[in-house]
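Presented below, as structure tokens, is a lone chain in the form predicted alone.
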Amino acid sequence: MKDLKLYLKRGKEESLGRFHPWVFSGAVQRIEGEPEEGDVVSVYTADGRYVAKGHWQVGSIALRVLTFGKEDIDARFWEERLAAACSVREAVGVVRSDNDVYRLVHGEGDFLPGLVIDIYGELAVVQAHSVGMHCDRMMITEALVRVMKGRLKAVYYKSETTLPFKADLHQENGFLWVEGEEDPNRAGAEIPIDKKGHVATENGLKFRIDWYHGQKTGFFVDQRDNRALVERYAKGRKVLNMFCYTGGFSVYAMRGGATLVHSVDSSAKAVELASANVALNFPGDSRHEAFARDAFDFLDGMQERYDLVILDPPAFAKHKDALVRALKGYTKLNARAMSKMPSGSILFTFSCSQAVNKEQFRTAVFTAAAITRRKVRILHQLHQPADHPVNIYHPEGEYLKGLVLYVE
């Protein structure tokens, strides 16, 4: 194994007497020994004191940090780190008879920083964010198996769009793991996970994950609290769906009562799935109905007065270079849905842009208000759930915003 150091410049390791997982480069003075990017490398003060240890990278971001501890990073590290998280996911309860979708990793939320696995029943989804956690996925793999104790019946690492692509890697998408397989990814291997769409359980619906070609990783876990919560407000409205993709609003808010539920979404395939996983839970309901629509295009087209509409568009800043813009898009949007909502109806509007913080997204929500001249009041202000826990040591690991409006 590689003994490689670096050090920092003085006074730049006080972000890290402060548990940030994160050394940048500028923080950098020196390194001992020829790092290649993904390798683990030890952090010490200008004065040879020991700090810390992590993933080297390329970038802004120089070093992900493992542990603040002197523990190797081996196949112990992997499985406590990984057992600490499930019984993270059985103390918040989402590990149920009735819920088998639930993210088991969440980067810096669980002291694992570029790594991302979600849960989809038997199966389960690895998404590497940083080369160091690509070059141990074998490991963590390994890992995993141990860790979920025969509940799973394969692991997919779907990390094709989502690794640094100045690393150069040309990592395609592929199994690391499935039961009874040495070789997953040959012609002809056994598959026990339907590659066209593996139906998982929550909270007591069905839904068709398409974990192959799909957003992320398949699915928009971190929506789960908020779908309950739109299910408890549907009962009798007409409920406007709007970014639908999978359609997770709108079944819940079929099963909560709603007289009538309209999925939209600019792309075709979205939709055809959003209406696959209402009739897989509600078949032959008339109640839905789903279009393959621009958001704007058919917010200034539309004829229903929708009295509860939900709009969870995808990130509109990506990084700090498009804030300005962003900001107008959510104003803009949440404008273009206010407008046209009859007295009494509900809001909810959402933002999982990490360039985007909760005060900002409010104010923009504020300014769609005061153009539109409406009442408006904040019933609820939401966030991701417990299976996407914030490292206290990290407030950017909080991303997603999200709030509830009553509009007179």
Second form
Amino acid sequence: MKDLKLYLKRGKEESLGRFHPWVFSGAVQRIEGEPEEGDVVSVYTADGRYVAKGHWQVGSIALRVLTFGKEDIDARFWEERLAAACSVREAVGVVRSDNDVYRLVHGEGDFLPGLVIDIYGELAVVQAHSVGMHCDRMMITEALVRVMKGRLKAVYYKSETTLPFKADLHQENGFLWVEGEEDPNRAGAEIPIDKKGHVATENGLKFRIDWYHGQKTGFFVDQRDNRALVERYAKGRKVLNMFCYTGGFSVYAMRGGATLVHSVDSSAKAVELASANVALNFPGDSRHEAFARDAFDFLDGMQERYDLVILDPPAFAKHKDALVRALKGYTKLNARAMSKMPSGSILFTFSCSQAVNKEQFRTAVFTAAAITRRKVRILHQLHQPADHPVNIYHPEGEYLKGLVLYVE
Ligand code: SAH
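Requested next: the structure of the form predicted together with S-adenosyl-L-homocysteine (the form predicted alone having been shown above).
Expanding to the full complex; the earlier chain stays at the top.
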């Protein structure tokens, strides 16, 4: 094993002292041993005191910490970290016979920066956001299969679009492991998971997970609790699920007793998925209809008086520099919806932009209320669920924000 060492500039160990898991390139004094991106490198203060160990990377973040201890990053390390992640999911109650969709590893939130693992029943989807996690993927997979104790049949690697572009890895999506298959990526390999229709269960509802082609790892696992809240409000209401993707909110609204549910997404594929998921749970139910339309077009032309509206748009700001425009976007979208909602309606409105914080989002929605001169009460303040934990030393990990509003 290479002995790689990073020495910090004097005084630059402060944030690591508070267990923040990143080392910025500006804090680096010198490096010993010529690491390659993805290597495990030990971090020392200017005086030569050991502080942490993590994956070295190229860019403004030079290193992401895996441990503040002295342990090796080996099979035992991965097994312990993944077993701890499993214990947390057991503790929060997402591993149940009526719920087998959950996030097992949420990057920094599980002290594993750059790694995401979502579980869809017998399938695990692994997503690496750093070259380091990519390099360690086989050790991670072996540990994962062991800690899941026979519950998995396949592990799929979906990092084609999440690995740093500049690293030039040209990694294709493919299987990391399939039960009983030596080479799961060979032509003709027996894959026990349906590519088109792998069905998993969330809170007793069935969802066809598009793990093979779909966005992210195939499903937006992070809205589970918020979908359940929509179910509680849906009785007797006419529901508009804007930016529906796989129709998660729609299916819950149907079970909650909505009189009508309209799902809208600009992607025809998403609309198809939403309809398929509603049909899977409520076959032949005519309360649901889906539309492949642009959100603003749909809101402008809408005739129906929906009294429960869900707005869950894609991240408007992926970076800090897009912040001002993003906030205006949230205001515009929310104002458009509020202006058309009858008195006594409920609005679920979300932002999943990491660059937009809770207060900024709330201000954007406040502005929408003021512009439309509606009387608005905040009923709930929503966030990501417990299987997307926030590392207390890394508050940036809090990304999903939502408000439930009563609009008069
Ligand atoms: N609410 C979903 C996740 C939404 S992801 C869930 O619970 O699973 C955001 C969705 O917005 C994507 O499916 C994307 O296709 C859609 N989208 C992006 N821009 C849009 C636009 N201008 N109008 C309508 N839908 C759009």
